[in-house]
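Only one chain is given next, in structure tokens, and it is the form predicted on its own.
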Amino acid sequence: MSPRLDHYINGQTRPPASGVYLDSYEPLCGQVSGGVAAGNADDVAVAVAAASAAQADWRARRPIERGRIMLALAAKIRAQSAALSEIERRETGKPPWQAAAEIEVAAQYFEFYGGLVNVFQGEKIDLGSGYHSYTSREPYGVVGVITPWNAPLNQAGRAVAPALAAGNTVVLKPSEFTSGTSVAVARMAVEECGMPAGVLNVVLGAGAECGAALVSHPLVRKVAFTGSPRAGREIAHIAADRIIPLTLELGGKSPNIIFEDADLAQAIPGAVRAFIINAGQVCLAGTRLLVQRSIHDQVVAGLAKAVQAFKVGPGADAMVGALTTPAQYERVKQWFQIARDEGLNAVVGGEVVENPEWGQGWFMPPTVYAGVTNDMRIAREEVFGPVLVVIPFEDEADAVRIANDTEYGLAAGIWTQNLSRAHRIAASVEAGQIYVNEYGAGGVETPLGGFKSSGYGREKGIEALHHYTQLKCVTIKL
């Protein structure tokens, strides 16, 4: 990682307009390695407008061109993908094996739409004779991205490829913890997989100045933004001064259900991992485990067991890297003793421990909490870290009631070997994604995106491109 990152603009890098530098950290030494550029509204109002340049002459090439452009830069992320994932490792904290797997998956958001692009099109409506009635999807324009810090390339990815997929132009500002990949993407892009300046922009800042101006820009048609609901209805006001749409990916306290028929041997591992992946910092994670009574005490003694064969660390070894930023640590810290407010104590972790091999890094142990009701505020509220609740149910309806007694609605886990209760519950459920017997499965093909506070319209899939796009309807008296 370059000991200063600037923004890549109309196929060059550029310097912060201000001259000013945000210090960049690496979590597993929790030290300063560096410096981002602290992006202001006229960095923004340059690429905007290089972005804007650029978007006739990208929404006007063929859709097969474009995708011969997207498939190239699939091929050249998988080919950088050891450098890549090393810059993200540095800037996330993340294990090795998972930096690499979150590069993976970014090149296939790239892949995927830079084939499907291909064949999204109209259709033709039948009016009855004398009338030829069709409707085209067309680009918005510039679509402005804000992406956070817990998986830089892949939620780039997420939304960049549509976005580009469908004929639009993007700036994109992600995380100022994490830009690294960002940037090196955009220039593979630009400089080596022919695609034309000024079509992917990267602008480096702070949200509530670089972030804010991107979607307060006249220009800027559409908005992606992945984050926080507090930011997320920040975002949406802005939007809606400017009538332009948004998609808006935000938090979640997702129930992971697991019923007495479950097998459990599937069913602990699994419930761990829906919580511990990337060190808890996952908007989907399955943070509440609601059990059924009758075997809460079984599964609950499991867990302690399951968790702590985890190994937490910056070994290459490791499964639970560190935490991010120097904020959000603090943060989960705060939890701890927020619990034992609330009469709680942990079934594992539940305080930093002093471990040689973690050093100055944001290290946090996985932590297990029983006896938990929904009324609390380890219940309610988003940790963001690998902080998991254990809450008892009666019987189908009474998983459901707590299941849905949260303001969000971003995904749930059902786990049962029985298959009608399965559709029952998934029914039921208020959640945009719902996993059984597996947390977490899917891929780039399957549509994400929330209920309630978790946010609205969706990434990922066909879905996306919908959502990248804006509908026109012709009819025509023949």
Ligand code: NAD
Second form
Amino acid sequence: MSPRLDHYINGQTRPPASGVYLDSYEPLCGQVSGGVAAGNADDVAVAVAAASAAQADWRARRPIERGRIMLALAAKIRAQSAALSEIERRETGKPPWQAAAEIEVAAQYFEFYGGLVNVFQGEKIDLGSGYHSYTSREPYGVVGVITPWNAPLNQAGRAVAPALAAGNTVVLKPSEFTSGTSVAVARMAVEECGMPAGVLNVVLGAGAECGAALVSHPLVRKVAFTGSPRAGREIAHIAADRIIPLTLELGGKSPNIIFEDADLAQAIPGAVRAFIINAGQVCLAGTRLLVQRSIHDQVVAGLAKAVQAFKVGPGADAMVGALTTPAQYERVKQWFQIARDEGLNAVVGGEVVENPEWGQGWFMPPTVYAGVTNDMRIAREEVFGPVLVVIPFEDEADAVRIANDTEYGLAAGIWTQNLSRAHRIAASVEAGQIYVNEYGAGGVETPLGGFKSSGYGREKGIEALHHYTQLKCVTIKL
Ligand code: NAD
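The structure above corresponds to the form predicted on its own; please provide the structure of the form predicted in complex with this ligand.
Every component of the complex follows; first up is the chain already shown.
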């Protein structure tokens, strides 16, 4: 068993006030691996007090000074990539190559915002010669960040880096299933990179107790949440009562649209990657594949073949790892039954299989259902597992109608060699991210966020700095 993981508050490791620890798991072998502090409102109060006390000094520093510490942290994360990746591989069940790629992205967030904050400035407003008027962007104070388990340090870095760069201090509550790298990086920041104690604190524990206490704390002035629409709604109620701003990055059921003029040699493996990566536990996953009827059968046959090329398992050579939580493993199994009840037979996958290489790990066969209509539950609800539904369409108008017939609006893919068509569809689909001819393209520089029930506010890019600051306008009569 791994040792128990404690909070990291004000530059110190701190056991939970309650003395209670939650089980943590190792998805690759389906076992309990240790314990994680079960934080409560008492622990949150200590962390928020530390963040609040550290804020005036952090905010008063020149952006270039804050940025220098963040660049040092980016370099340290890179230098420790092997150790951090191993923590995430064990906690999430991802293949090692993918864990390493996500640690690199986390480093890039600190690098990007550590530099960008130097050119993030207010504006002079021209009121004629009688006045001097200008705007400045000011931090909120203490920001609460709550992250899920599917890409732990990547998602933590995405919110923490712009919040800190802008002069806020942070209390981060990672998922209780994947807290290891958040604690490790907060410790690195304070103990090895010169970040003052209290600027970045990590409290651990379950959402309903520890997460809700963080959102409710009177000194937390802004919250960034990534996770399920269910929890997002509960948090939004608390934030509405407190009148504090919220960034919500929630789920998706994103359409990935293949037109008959697409390069299928690119589109078919691209469509498989779009739903299979991270065993489908990706909010942005392209899980509704809309295929023009004239090429439907050809694409379905190609998908069945392409899926077999993606190895699933615990090994370093696997493309697809395990599901991360025991509840998620059970939920995906239930989806196979729901699909059967809706009269669907899987083209590939569709049931749990015994595989000696998989042992007791929470591995799930990648699954494709064809003959799906957009009114079926499996086409409307987020599975958060490696499950793709294929839906035929007739023409552009039909594709747009089906693509937008969903409560979500996080992402959409378009596969076509017709540039005008790509622009027409990009303009018509209701989603925060549109990818043409490469699903998931982009980087830390490209803004991310949802339309409709996929959330509001934006992460990434320069856009995120607007969301972690509030605008002040000063006007002086000369
Ligand atoms: P979840 O909502 O159960 O948990 C996310 C985080 O919120 C965890 O830290 C959890 O402890 C905390 N939490 C849960 N209930 C809470 C509450 N009432 N108050 C405060 N905190 C609470 O989600 P999950 O199961 O960890 O993640 C899967 C979901 O996240 C999927 O729906 C997925 O689409 C979504 N997601 C979205 C994005 C995005 O960027 N849009 C990224 C990753 C995951």
